[in-house]
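What follows is a single chain, given as structure tokens, in the form predicted on its own.
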Amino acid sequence: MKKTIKLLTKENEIRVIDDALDIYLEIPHLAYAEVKKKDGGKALLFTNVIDKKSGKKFDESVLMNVFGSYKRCELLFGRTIESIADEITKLLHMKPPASFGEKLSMASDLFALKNIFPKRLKGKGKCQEIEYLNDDINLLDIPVLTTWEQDGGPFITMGQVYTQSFDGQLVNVGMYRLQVYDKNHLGMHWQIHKDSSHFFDQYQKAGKKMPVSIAIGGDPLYTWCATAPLPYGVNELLMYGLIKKQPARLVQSITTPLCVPEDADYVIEGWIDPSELKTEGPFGDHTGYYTLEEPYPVMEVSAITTKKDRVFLATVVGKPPLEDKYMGWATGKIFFPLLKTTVPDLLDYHMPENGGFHNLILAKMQPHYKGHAKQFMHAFWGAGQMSFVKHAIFVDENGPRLDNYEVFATYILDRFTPKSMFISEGILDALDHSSPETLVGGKLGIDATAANKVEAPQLLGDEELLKEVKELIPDAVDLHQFMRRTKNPITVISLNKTKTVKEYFEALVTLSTYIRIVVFVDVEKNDVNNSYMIIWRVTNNMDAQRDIFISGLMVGIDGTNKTSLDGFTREWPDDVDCTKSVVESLKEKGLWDLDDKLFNEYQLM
């Protein structure tokens, strides 16, 4: 962490804040605003950290937004992201050498691989300079942040969670949010699909306690490795060795059999009784919504060890854009070669951060036959973490850059018809709130690889069309048309909803001369002119099986919040919003400098 701070200072990529700020809301709110700035703002180092509730002042600083820009990502990786992807591609396509020169080259490449395996050291590491055992254990002495007003408590957000299979043969490093219940208990939010959860099942069947060690800090690349979507049973720290060209240096925890990086700033060790579950949450998550209370395993802390000169690493999650935008960018680039082994005709893919990553993927492929794109959809929905993708849009090799959204949208809309859609059902991320039941819901694929013949509709201005709409739907409040120059304009209508959206859609069918794709959202908290946040809202809120309606060439999408009016029986979560009094306080201190335009554009409140 100290080396990272020096590097970021040298590159003018860090902002030091010496004002006394609270771990409850103040620090995370300021970090939330910082990452909304152009190019992700700066990393933030808070040097005067307090807990107003207890009156405690912490010795350590808090570091946030460390990965929050493309430049900082590459600084922390120590090389370009493309070079890592190229190296993986080279390894995956390694062929028998045909000449002596090729043999030497291969020998050099293979020799370099000796550094990818973590190295276990004898004795103790820097992470164990200070030990807290028995009555000295106190999680409340660590500056763990409470980010949002409705959060169930303070949460560790950048923890590297080290676990192993029951037989000790497999190890895993994952990143899961960790709720602090009291001085020696943590909630373990590992979702049912995660490797640590699979390990937990093994201990549960055996009726044995499960060891867990959680590292915080050290080389930031450890933290990224904890998010890496590697296959089950593959140690994520192999990526550290591959990228850094030196092995991760590990030491054994003092009360568990697990090894952790010797230079971590904190290590929290403990054991999980598989018979004990406790309510975890709510928590304002990266979906931009609160995830609701659910029972999860509980870790009883057996030891806390730290460096003498430590820094607490944290992140903030909520509405996009956030630090995970940049971490996700690196992940997507690096793991593209591995994904191609499953779908070799894949040319490129991209997950827009305002699509919530798993909620929307854009992909370019080389189609070879009719239905090839649909085959790809099945491959995506069955490939590791890609199986959580809700909405996938495929274009052919002639399609534009996937991150050139305006041009990409034009390309799709000029060749889209309702028959381009493929609706299925499959597994969903545990954080998804839109489906009628947890973990399973509708999935939408759009095949834009073929240019369908499409006739453009007649066009009316927004005011004129809104007048026509209101005559049929008195609950309509506002309307805006996007992509009017294409053959499938998108009409967004905000509503004071008093009936099902399907009924509204059916009432508008008589206007199909003017409307092709119509998206319905609630009037509350939605600006029909803000395409960035409309995409965020709709990809979060829709279930393809329930919320897509078709009449001829006209397609309707229900992006509203679901209630009993819709037959929805699950609890619908609130948006993640900043607390007004905290924002005002930070402004009074002269620390809040986010432009009001960005504040409104990203809907911070």
Ligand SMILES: Cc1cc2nc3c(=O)[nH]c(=O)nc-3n(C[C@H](O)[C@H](O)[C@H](O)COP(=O)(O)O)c2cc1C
The other form holds:
Amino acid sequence: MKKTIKLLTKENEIRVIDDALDIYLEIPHLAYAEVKKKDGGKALLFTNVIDKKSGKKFDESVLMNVFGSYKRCELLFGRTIESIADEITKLLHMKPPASFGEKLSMASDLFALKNIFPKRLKGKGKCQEIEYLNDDINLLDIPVLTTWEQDGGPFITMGQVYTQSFDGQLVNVGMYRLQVYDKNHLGMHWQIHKDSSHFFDQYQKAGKKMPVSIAIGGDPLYTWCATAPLPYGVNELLMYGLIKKQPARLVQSITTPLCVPEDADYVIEGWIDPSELKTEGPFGDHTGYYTLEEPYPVMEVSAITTKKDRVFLATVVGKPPLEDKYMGWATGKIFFPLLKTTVPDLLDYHMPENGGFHNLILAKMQPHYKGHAKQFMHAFWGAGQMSFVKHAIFVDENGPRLDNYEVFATYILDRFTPKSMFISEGILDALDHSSPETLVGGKLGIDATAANKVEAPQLLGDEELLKEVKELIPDAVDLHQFMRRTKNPITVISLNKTKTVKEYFEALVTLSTYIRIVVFVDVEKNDVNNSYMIIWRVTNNMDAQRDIFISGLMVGIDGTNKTSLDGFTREWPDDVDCTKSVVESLKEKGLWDLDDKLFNEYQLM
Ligand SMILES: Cc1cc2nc3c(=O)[nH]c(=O)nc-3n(C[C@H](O)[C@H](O)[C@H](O)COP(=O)(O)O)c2cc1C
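Which structure goes with the form predicted together with the ligand, now that we have seen the form predicted on its own?
What follows is the entire complex, opening with the chain shown before.
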């Protein structure tokens, strides 16, 4: 981490904060504000870290937002993301060499591959300069942050979690949040679809304790590797070797059989009794909602080792944009060549940050036959972690750039009819709260590869249209129509819901001369003019099987919170919001410098 701090300082990419700040809300709130700034702001180094509740002052600094910009991402990868994607494409398309020159170039490519395998070092690493064992183990001596008011406690947010299969043949590193319960117990939030959860099942079946080692810090690329969605059985540290062209350097933990990067700042080792699960959460998550309490395995810590000169690395999640926007950007680009092996006619794909990754994907393809886009949708919904995607929109090769949202939306809306939609069911990210049941739910695909002929509707101004709408829906409060120059303008209506949205939609059908796509949201916490947050809200809240209604050319989408009124029996989570008193106190200290415009646009409160 010290090396990273030096690099970021040299590049003017870090802001040092020497004021005494609390691990409870203050530090994470400031990091949350920083990443909302244009281009992700700076990395933040907090040098005076305190725990106001216990009166403790920590020796170490806390480092945050290291990946929070495109520039910093590439600095930490040590090369451009494009060059990594190109190298993977080249490896996947290796052909027998046709000339001596090609033979030489292939030999050098293959020679470089020897570095991808992690190297196990003899003896101890820098991460083991200090050892805490038995009564000296105390997780509360690490400056672990509590980010949000309703969080169940402090959470380690950038832990590389090293595990191995029961037979010891497979090793894995995944990034999962870890709840600090007390001085020597951690909650392991590996969701059911993740590799460590599969390993855990094996130990549970055998009735044997499972070893885990968690590394924090070291070369930041280890942290990114832990988030990489490689298939079950593939060690993510191979990516480290491929990207850095030098092997990950590992040492064995002192009380578990697992190996960890020798330069990590902290290593927390321990064992899980598979017969014991404990309530984990709530936690304000990257969906922008709290994830609710659920039972997860518990690790009893058997050792903590650290560098002498250690820095604690953490991130903050909540509503977009977040640091994971930039990490996800790198992942998307690096994994594109691998995804193409399943769907070769895929030309590009993009996950808009306000779609929370899995809630919305835009893709460009070369369609060759009828139903080709639908075939792609099924492929996406069956491909590893891509299968969490809830809503996918496909355009053909003539479609515009996927990140030019205005032009892209115009292209789709000019060729859309309700027939362009395809609704299915599949697995969902464990964090999804919209579906009537956990883990499975509706999927929406939009095939905009073919142009449908559609007449544009007649247009009324927002005020006039709202008047008409209120005649039919007295609960409607506000209205704004987006994309009015297209064949399918999008009308957003906010309301105080007293009926099901289906009933509201049916009441609106008589206005089909003026309305094509209509999106309903609750009046509370939604601004009908803020398209960024409306997309975030609606793609989070909708389940395609339940929340889409069609009548002729009209399509209704229910983006409201679901309640017993909708027959919804699960608990609906709260939004993740900043705590007013914390923001005010940071303002008083002169540390909070986020523009009010961005504060409101990203709905921090
Ligand atoms: C900031 C951040 C926090 C994350 N937290 C979790 C988590 O708590 N639980 C989880 O299962 N995945 C979490 N993930 C996603 C996993 O890291 C990701 O799915 C990874 O590919 C899992 O590795 P695995 O396939 O080896 O299990 C998080 C990702 C990021 C970027």
